[in-house]
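A single chain, nothing else alongside it, follows as structure tokens in the form predicted on its own.
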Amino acid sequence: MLHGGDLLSYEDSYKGELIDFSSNINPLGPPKGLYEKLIESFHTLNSYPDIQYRKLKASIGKYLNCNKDNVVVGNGAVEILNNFIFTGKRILVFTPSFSEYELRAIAHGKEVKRIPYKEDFTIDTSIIKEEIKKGDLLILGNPNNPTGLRIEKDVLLQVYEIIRKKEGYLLLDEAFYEFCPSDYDSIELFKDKDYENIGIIRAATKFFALPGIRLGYGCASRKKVEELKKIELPWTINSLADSAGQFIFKDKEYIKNSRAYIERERKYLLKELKKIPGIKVYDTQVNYILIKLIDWDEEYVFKFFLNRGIIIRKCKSFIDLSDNHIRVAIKDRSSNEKLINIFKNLFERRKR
């Protein structure tokens, strides 16, 4: 299981509706009015989208508070990630992290250098200073998947200065940015540098609950944007995704309510899960939680939950995580309560 959200593989394993805790999507669903907006946009399907995506980039630039000329867009964050990787000489990744960093690098024939996180899943900047070379691309999840931790502001600035001095490039994967506490915004943080030696990727997938739309976006220097244009495929964003991107970022109330909802459920779920023996629950700043299983392996626990109507994320596929780790999403209260009760049942069965 390289990715979550694969319900079709298990639809015959449970008689009833499966609850997907393997995919980290906003439980509130997309912004109100989007479905109606998409229906209104059906007439655009009989012509090509704007190949330069001018209105879409203007909408994203306004949302990110950056110049539209700094905006990059793609068919999901992974496409943008893929294009950045194509421009790097060597790819550096911290582990454990999103598998596509390394998979995309391998697909392009790039040398990959793995660097392990510290035991608490934070970054050792001294290793970056030792390893980074001119032309290297360092990819960091911010917050990271599957650990759920964001890079501290001072650490991020240290990493960035190392990258600049060594003439490398820093790529931040911020697909889960909106779920985080509002302590700093990396797009604001590097604006006065005109994003020299740094790119920032975000997506409509998680926070705006639109995995099927496939809309990724981000920010980079004008120079980097022009470099990426040379390798981008034309029309990778369809007309409906273009329309969605011109609509969803305007709903400030949705953004505010979603952040408050996830924060409340995150606190609740962390508190309740930490009461259950037999598991180690890691703190998180986003809408998913990494859990270490003390007395079981991931396969046993996966089947235990599947038999009770819940899909969780097995984590053995993440490099440097063993087969006794799982990841669960943060969902609505009713689903979260069901998850907690199954964990309790798991522990009770162990005692027998």
Given for the second form:
Protein chains: 2
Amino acid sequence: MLHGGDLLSYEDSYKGELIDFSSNINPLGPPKGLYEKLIESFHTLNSYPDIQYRKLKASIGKYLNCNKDNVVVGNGAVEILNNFIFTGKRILVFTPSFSEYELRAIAHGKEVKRIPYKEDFTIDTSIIKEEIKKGDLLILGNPNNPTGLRIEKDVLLQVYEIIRKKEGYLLLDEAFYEFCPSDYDSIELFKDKDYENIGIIRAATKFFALPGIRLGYGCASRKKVEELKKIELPWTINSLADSAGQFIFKDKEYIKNSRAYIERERKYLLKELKKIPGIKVYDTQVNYILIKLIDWDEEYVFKFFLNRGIIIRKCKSFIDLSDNHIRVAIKDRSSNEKLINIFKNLFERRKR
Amino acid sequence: MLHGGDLLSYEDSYKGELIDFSSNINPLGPPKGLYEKLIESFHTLNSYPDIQYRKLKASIGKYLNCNKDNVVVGNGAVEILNNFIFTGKRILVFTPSFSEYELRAIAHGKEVKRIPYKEDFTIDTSIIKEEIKKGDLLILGNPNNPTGLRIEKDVLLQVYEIIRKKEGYLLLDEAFYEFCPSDYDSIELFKDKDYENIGIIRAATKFFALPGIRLGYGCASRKKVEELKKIELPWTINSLADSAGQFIFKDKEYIKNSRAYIERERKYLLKELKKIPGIKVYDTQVNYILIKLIDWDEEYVFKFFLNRGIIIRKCKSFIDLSDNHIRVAIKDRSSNEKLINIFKNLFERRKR
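Having seen the form predicted on its own, could you now give me the structure of the form predicted together with a further copy of the same chain?
After this comes the whole thing, all chains and molecules, with the earlier chain placed first.
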């Protein structure tokens, strides 16, 4: 299990509808009015999408508050990630983190250097200083998946300076950006550097609840944008995803409500989960929670939840996490309550 | 201009709606009922598509009449092409042909060997015999773009045997397959070889009039399918494209009508174009026509047509075609008549 969200593999294991806590999608669903917008765009399906995605890039530039010439787009964040990795000499990844960082590096025959997070899942900048060489590309999840932590502003600036001086490249994977309460926006933070030696990736996937539409985007220097063009496949964003990207970012009310909703449920779920014995609940700034199982292994807990209609994310496939870690999404209140009750059952059963 | 279909670049040049003769899309539009199917699938947008595309591959396997385990899928034919190219040592391309063969090879740092078609755009098998080495991947458009010719069955079998013996790989790009009147189906032809050393790519793009949906597919040995999995990005086909691929191939009536329609219009357009002096019209088996301009260059003719509301495909960007070639799609009767009339005007103007 390298990725969450693979419900089809388990649909025969449970009679009834499965609740997916394995992929971290905004429980409010996509912005209102999107379906109508897509219906209006059906007639565009029998032409190619704009090969330069001009309107889409303008819409994203406006949303990110950066110049449209700094915008890159792709078939989900993972395609943009793949293209950036293509431009690096060695790929440096912190562990544990999203498995595709390393998988895409391997697919492209790149040397991978793993650096472990500290025990509290923060970054040891001195290791970066030692390791980074000219041409290296360091990928940091911000917030990181599955650990749920965002890089502190001064640490990020420190890391950036180390990398810039050594002529490396810093790639921030911010696919979960909007979920986080934050005192800084990386796209603002590096604007006056013209994104020299830094790229930032985001996506419609998680926050706009559109994993099916495949729309990732990001921000980089014009030089990097041109370099990426040589690698990018043509037309990788489908016409309806193109239309969606010209619509969803305008809904400021939806964005505000989603952030507030997740913040409330995060507090609730953290508080309730921390009451349950036998598990260690890590702090999180985002819409998923990493949990260490003290008394069980992931396989047992996975089946326990599956038998009760819930899919959780086993974490053994993350480098440096053993088979006693799981990750759960933060969902709507009723689902979150179900999750908590099953955790309580898990603990109750142990006692007998 | 590397690709057709880029209308947005020219929309300011003409007052009124442009007719696109530069991309070769079925003029009948997508199969009936597709939009309703897409609307039914909107609720799938807030989950990830099936990472294994099980239902989609079953649907394609049924349509192609091959085992679903031999099916590969991708974000348009070009992504599949890209992944196949990734597995080749050297890339051999015939010229002129689709520019992405060479572009994707270059993006992956592969050595490219160009082999020119004979003057009548058929294949000289003796050159393949001389050139092909172990691990090489030879790409053949079948029918080829922009020349419009399909490989004859006995020539194809001959080429395949040469390549198989030398342990090379033959990749057939059959993105236009359904448009061609044909005495063979490559997927049937190589079934008893278990697709050893051969891959066949097709797409919903052209024949099903869905360039916007981004759905390519193909057929290869199970061994090659596994090899490609190591390179493939996850979830590159969006949920709505996934749904479309479970719907469109069932419409046998649409397929029959489209083939008959194109055959009729091909005959009409060829007959009428051949009457016009000052151009050489090449024979074609597909839904586009390559034309050699005797008295003008492509730029002049492109502007002449643009000023009259029609976008044609300049062909200088195809290796081994000079700036006196253009390509036009075969469209609906009324558009085709407009095209012919503008050609007549072009000739009339020259006379003055």
